[in-house]
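In structure tokens, one chain follows: the form predicted alone.
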Amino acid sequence: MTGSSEWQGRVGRAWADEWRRTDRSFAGLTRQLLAAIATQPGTRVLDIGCGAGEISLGVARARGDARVTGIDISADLVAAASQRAAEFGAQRVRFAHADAGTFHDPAGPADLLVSRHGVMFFADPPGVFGHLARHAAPDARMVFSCFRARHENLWADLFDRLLPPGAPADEGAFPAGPFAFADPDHVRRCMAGWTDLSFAPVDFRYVAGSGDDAVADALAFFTRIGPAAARLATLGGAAHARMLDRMAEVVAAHCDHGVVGLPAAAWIVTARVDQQVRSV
């Protein structure tokens, strides 16, 4: 499980430092997500869990008349996103260190809400989605991506047989984590205030390494980002070094023509705000 406290600390810092690699890993998905976003109307855009800002910036480039606000609970990621937004003025793209469950944009309600894998970590999903619905514009639309089942995402369990067990999974009604939104029925229960949900399955190549030494590049990525990173950190000294050697062997088996790419599977979810919630 990756909760909000980790995103505000170690995990957020790692993603901020590694935004180039994380953007690369999601590149195949990002193209499909931006294409789905392009089919929806809206000029006041809110990017939820914006991370280092790639989706916010992509939407701004595609919509010259849009005002885009990206929010994230990681101050480190917001700082990275803000640095990347230098090509846009503050009136076009801005980033805020904020919680989606309490955020209220003083500039006005969003009519298009988007997210690349930023909605699966809410501690209280119905509460957050309900808040977003109540503060959205009439007939607002939402488009976001989330992982499908763990067994469809090889990158997640690539080192499972090598590393020590991770922390026990959260067994609550709304467990947070990368695969929390894998089940569409569960997502429907989470999305209070939203209706007309649609789930489009998308497959993409999760690129973990490339370049002259793609194996070393991928290993550097996996030791900082993803489920293996925290488990590897529990090892020290010689055990840590031996584990890195064994992980490198696993990675090398998936290197093809200078690229370490692994199967990944996601949903692209679209929804419309429930008018009954908006009228409350």
Ligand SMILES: C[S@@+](CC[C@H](N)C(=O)[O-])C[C@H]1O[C@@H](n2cnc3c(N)ncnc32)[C@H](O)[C@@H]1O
Second form
Amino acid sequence: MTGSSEWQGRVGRAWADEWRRTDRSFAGLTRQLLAAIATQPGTRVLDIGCGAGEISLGVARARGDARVTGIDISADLVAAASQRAAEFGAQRVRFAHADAGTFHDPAGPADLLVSRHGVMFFADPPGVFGHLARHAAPDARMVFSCFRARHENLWADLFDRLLPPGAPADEGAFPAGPFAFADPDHVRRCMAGWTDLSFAPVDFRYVAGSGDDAVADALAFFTRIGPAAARLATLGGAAHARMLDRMAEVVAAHCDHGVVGLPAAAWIVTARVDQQVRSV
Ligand SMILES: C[S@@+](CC[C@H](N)C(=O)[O-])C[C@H]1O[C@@H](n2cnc3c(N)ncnc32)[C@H](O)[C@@H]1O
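With the form predicted alone in hand, show me what the form predicted together with the ligand looks like.
Following is the full complex, with the preceding chain placed first.
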């Protein structure tokens, strides 16, 4: 589970430091997500949980007439995104430190809502999706990506198998986390206020390491970002050292021609606002 307070603190800071590596890891997905976004109409774009801004910037580059707002609850990530947006004026791309569950854009409602993996961490997904629907433009569209099941995502599952089982957490009806949106039926229950949902599976290579020492590069990444990093931080002494050794073996086994890449599986979800819930 990665909750709001972690994104606002330690995890958000790590992502802000590591945005180049996270963008690299998602590059195979990003191309397909931007292509799916390109099929949808809209010029007032809201990037939900924008992180360091890769999708906001990609949409702005692709749509010369679009005005893009990226929002995120991590101040560190909003600062990183804002630095990257220097090529655009504030009229075209801006980033705001805001919670998707309460954000109301003073510049007007969005007609295209997008996200790369930024919507699986809400404590109350129906509440947040309902809020987004009520404040969206008539006939607004949404396009986002999320991971499919953990066992299809070897970049995470292979490390999980190395770890001692954690204590089962009581996370309620809507557990937050990277794999929280793996089940389309669960996503339908979460997406209050949205209709015509479709799910397109995307498989991609999660590139974790490259360069002169791809294995060391990947290990540095996995020890800072993702579920393995969170669990590793809970281990001490010999257990920590043993886990690192075993992670190094997994990473080395997936190094091919100087690149460490592991299988990853995502959905690209598209939806349309349900006219009945809109109040704007
Ligand atoms: C997995 S990261 C993805 C970041 C970015 N979209 C990317 O692809 O690099 C999830 C993001 O969602 C943000 N987030 C989580 N809950 C949020 C909320 N309630 N409102 C806004 N952003 C949120 C986190 O701070 C984090 O940046």
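Think of the rigid core as the biggest set of C-alphas that the two forms share within 1.5 Å after superposition. Numbering follows the first chain given and starts at 1. Please read all numbers here as calculations on a predicted model, not as lab measurements.
Core-superposed comparison between these two forms: the CA of residue 43 stays below a 2 Å shift. For residue 62, a C-alpha deviation below 2 angstroms is recorded between these two forms after rigid-core alignment.
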